[in-house]
Every structure is written in structure tokens, then in C-alpha cells.
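For reference, the chain that follows is the form predicted alone, supplied as C-alpha cells.
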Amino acid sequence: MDCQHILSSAQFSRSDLDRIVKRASDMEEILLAGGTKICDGKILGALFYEPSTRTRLSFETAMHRLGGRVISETDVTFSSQTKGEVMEDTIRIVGGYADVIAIRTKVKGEAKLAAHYSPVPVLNGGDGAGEHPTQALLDLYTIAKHHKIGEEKLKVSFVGDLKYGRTVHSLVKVLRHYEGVEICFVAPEVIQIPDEYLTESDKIFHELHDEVVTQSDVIYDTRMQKERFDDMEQFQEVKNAFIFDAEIVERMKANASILHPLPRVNEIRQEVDTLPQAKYFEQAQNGVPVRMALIAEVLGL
């Protein structure tokens, strides 16, 4: 792994997934204690040219629980790009600023963009449809809290939108790492899964089979994308596509788990959210232990 930056799941072999989560788990361990002061002096820029509430929220905290400080710009309508300055000098001028930059963007790539000009680590918080890989990170950790991944056959089925959602793009690229992980994609053929993603052993639906609910060990679920839509006729015909109710999660197996990137809309009933299937809460806390891992990580902590 190139540990300068983080930048997509492509750049993760196994060794670097499996140390990553046990790094991760060893954060956890000492969140309960109270945090650490390894990055004391340290300074994050949090350049957030996107919406988000947990990805940036849970940097931010990782970083002061890692005794360390933030410095962060979240609503470019403040920023100096509206007077035209490009990305690459915004980079350049945070990176002297800041020991580590965690970003998100609309435009697919541009976290890589940023990354060639800064002169401090990068991790890609999100760049527009592209990838999402420290969501990749955290999502691999709660799949490998509740189940054996790598060391029994794990059935993964990934629904919703599948065409920009990056979180999936992510996820599945590290999945690709374990053995015995069967994936299934199911979503409406306009918003199913880019080619650029699947294997011959994959599995493709178009509607949620009766074998995607009761045979799965893990089921990824996410919001259709209203804001990366070009015909929102077409939003509007798949918006409702696949929703997940207390009858249907109940039908799952006793031990699986139901995960979501978060935020949500309508695809989740809040009636799931106390059965034991239900794991998208904790997941989003687990993106702090990850995000401590991989600040440290890029820091060499």
C-alpha cells in the first residue's frame, strides 16, 4: 500500500486490509480508554466540498481523539474557489497548513488530483461517483466483527444504487481480497452495477429475490442518488425500487447483518432499526476507530 496517501480500495493488498483492521480494533480498544496523544501537534485540514455529516464529523473527532487538531473548510460557497482559485493551489496552500488532508468533492478523480499536488497524505473522503475507500475500510471492519470473512464462505449482496454509489464501487474492490465471498448486485437494470466492477461469478437481480433475503449473510443496502441523476424521470422511477421493512428483515437469517452508508431516506423503515439484524449504527461509529487507524497510518504513528 502506498501509505502517503489513501486514495482508493485498489491500492489495499490483504496484508494492508488485515492490519489495517486489527489497528482499527486496536483504536477501538483505546477509545474505551479514553483516547491517546500520539498526534499531539498535529493538524488535520478537513476540506469537505460536498455534503456529509459522518464522514466529516468522524475524521474530525478521530483526529482529537487522537489528541491532535483540526482545521476545516465545509461550504465552498465560502471558500476561494468562487473567485476562480483552482484545486491545485487550494491543496498546496492547505498542505502547509495542515499535516493531513482528508477531502470530498463532486467531480470523480479529483481526490487524486489533489493528492499529486499536496505536500502532506490525502485521504479521499469521497469523490462524486468515484470511490469512497475509508467507507470501504469501516464497512470491512463491521462485516469482520460479526462475521468470518476469509474463513467461511460469506454470501455479500449489494442493493439499491449501484451505478453511483461509491461506497459500493469501494466495498467491492476489497471484498475481491477474501476467498469464499460470493457478491450479489440487485437493482433496476439503469442503475445496476458498471461493468468495470463485476466478475463471472457474480450474480445480477433486478428484483429482490427471495434467495437475496433469506440467504444472505450480509445485505449492503443504499439510497438511490437523486443528486448524480441526469433525468430525474428516471430518479423518480426507481427511487422506491427496493424497500427494506421489519417483514422483510425478519425473513433474513438470524445472524446476518443489514448495512447502510448512511444517510437514508425511505430504503430503510425505521421499525428495522431494533432488530438484531441491523448493524448501520454501529457501523457509522466504526468510522472512527478506522479513520484513527488510517491518520496514524499515513502520519507513520
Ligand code: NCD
Contents of the next structure:
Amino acid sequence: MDCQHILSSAQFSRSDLDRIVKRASDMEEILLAGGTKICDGKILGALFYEPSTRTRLSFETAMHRLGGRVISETDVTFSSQTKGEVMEDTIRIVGGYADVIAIRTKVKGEAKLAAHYSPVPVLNGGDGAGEHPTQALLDLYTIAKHHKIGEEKLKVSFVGDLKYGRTVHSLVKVLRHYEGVEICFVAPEVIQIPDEYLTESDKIFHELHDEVVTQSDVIYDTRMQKERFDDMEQFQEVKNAFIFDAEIVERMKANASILHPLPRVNEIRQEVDTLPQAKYFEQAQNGVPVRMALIAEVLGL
Ligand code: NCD
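Having gone through the form predicted alone, I am curious about the other one (the form predicted together with the ligand); can you provide its structure?
Okay, now the whole complex, with that chain kicking things off.
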């Protein structure tokens, strides 16, 4: 990796990805055996200035399972930032208390800014509509568990809010390292994938075309990111654009996977949860070994 921080998926080389996937798999075994103490004496600072369940709790669980401890700030209204402290100062201070910081902010680019001022490694847990690189790694890990990524052809279709969905932005960059991956983007025009993430070989759809449903190996579904729309009328127009129900999923390949970073709102009906293609709860579970691997990695352990 070209820096001690994890800020964007663009920083990973193929060998980084291979190493992290392997390490996460080792961590999964360690978890089964009851955890480890390699982070004994170390502290994770979790600064989450946007709602989070999975990302924060899996970072915290990961640190606990590594034998370390956690300090956290989860609501900016309780932070000195409401007294006028600038984020740069908060980071300098928390970097003096903790050995590694996981941060989630509302503003694209702010994790990078935090890293600039931090004396310890910063892990970007989502910066506005920017990126979510640790999520992309757990997504990759989940795909690699179920599919021969890089060895066989793999059709991956991203569905939903591709404009504001930061997990999509980060995962797309990761998938570019693997041969044989064909990418489709399925979204209404107003929330289609931004040009910066697009390549010429990608396919664009505005509807859940039959080809997407029946030929995808992985469908990566996402929530409409209501909080990031400037125009609520636009949100109302797209909020029910795609809804996966059992009838649609039964038309998918039997060995296909449906992933979703969660939380879901209405885009996947609960009746899908028990179908073999539904992998999103397992995906969320994979956040723990993957984040254990990442914490160990940035701490040089
Ligand atoms: C995602 C996020 O925060 O970007 N959730 C997550 O981290 N698992 C997706 C979302 O909020 O829709």
C-alpha cells in the first residue's frame, strides 16, 4: 500500500488485495478459535459523524477481537466541534490518545484531510458521497468466497443509487484489478454512475433488464441515499425504481449472489432473505475479519 492510511480503494494494488483477502481469511479462523491478543495495549479511536451500525460496530468488534480497546465519538453534537473546534484539531487530539482512527464524515474528501493532520493511521469509514474503501474490501472478500474472481468470467451488476453510493465507488475500483470481470451499472439517469468510475467496456442500463437478472453472477444492490439528494422530488421519483422480490430472484442464476452494504429500506423484500442468492447478512458478518486484517495491517502487526 502506498500509505499507512486507508482512504481510497485507488491506493490498493492487486498484491495488496490478495494479501488482505488472505489475511482476512486467517482472521476468520482466529475468530473461530476465540480471537487473539496481538493488539493488546492498542486503542482504536472511532469517530463517526454520520449514522452507522455495521461499520462502527464491526470496527469496534474487530479491535476487541484483536485484544485491543476502543474509544469512540458517535454524535457530532457531543463533540467539541459544536463548540467551534475544527476537525483538524479533533484529529490531532484523538491521534494523541489512540493508535489508529476509524472515521466517518458527511463531507467527501474529509477522511483525506483527517489523515493529513493525524499522527496515527486513519481508516476511512465513509466520507459523504466519496468512498468507503474498507466496505469494498469486505465486499471483495465476500465475492471471493463464493466466486472464482479473476479466474473465471464474472458479471457484476451494480443496482440502485450509483451516484451517491460510496460503497459502489470504492468496489468498482477494486474490481478493475481482476481479469474477466464485466461490469453493468443499473440506475435511473439522475443517479447513474459518475463518469470518473466508468470505463468503455462497462454496460449501462436504466431498468432492471432481463439480461441483468438472468446473467449476473453478482448483483450489488444499494439503498437510495435519501440524505444526499438536494432535490426531494427527484428522490421521490427514484425511490421505488428497483425492488427485488422472490419472483425476480428466482429468475437469477442458482449460484449467483445478491450483495448489499445494508441498511436496506425497501429495495429487497424480506422474502428474498431465505433464498440461496441472498448473501448480504453474511457480507455484513465478514466486516469483522476484514477489519481485523486492516487494523493489524496499518499497525504493522
Ligand atoms: C453504507 C454506507 O454507509 O455508505 N452502509 C455501510 O457502511 N454498510 C451504505 C448505505 O448507507 O446505504
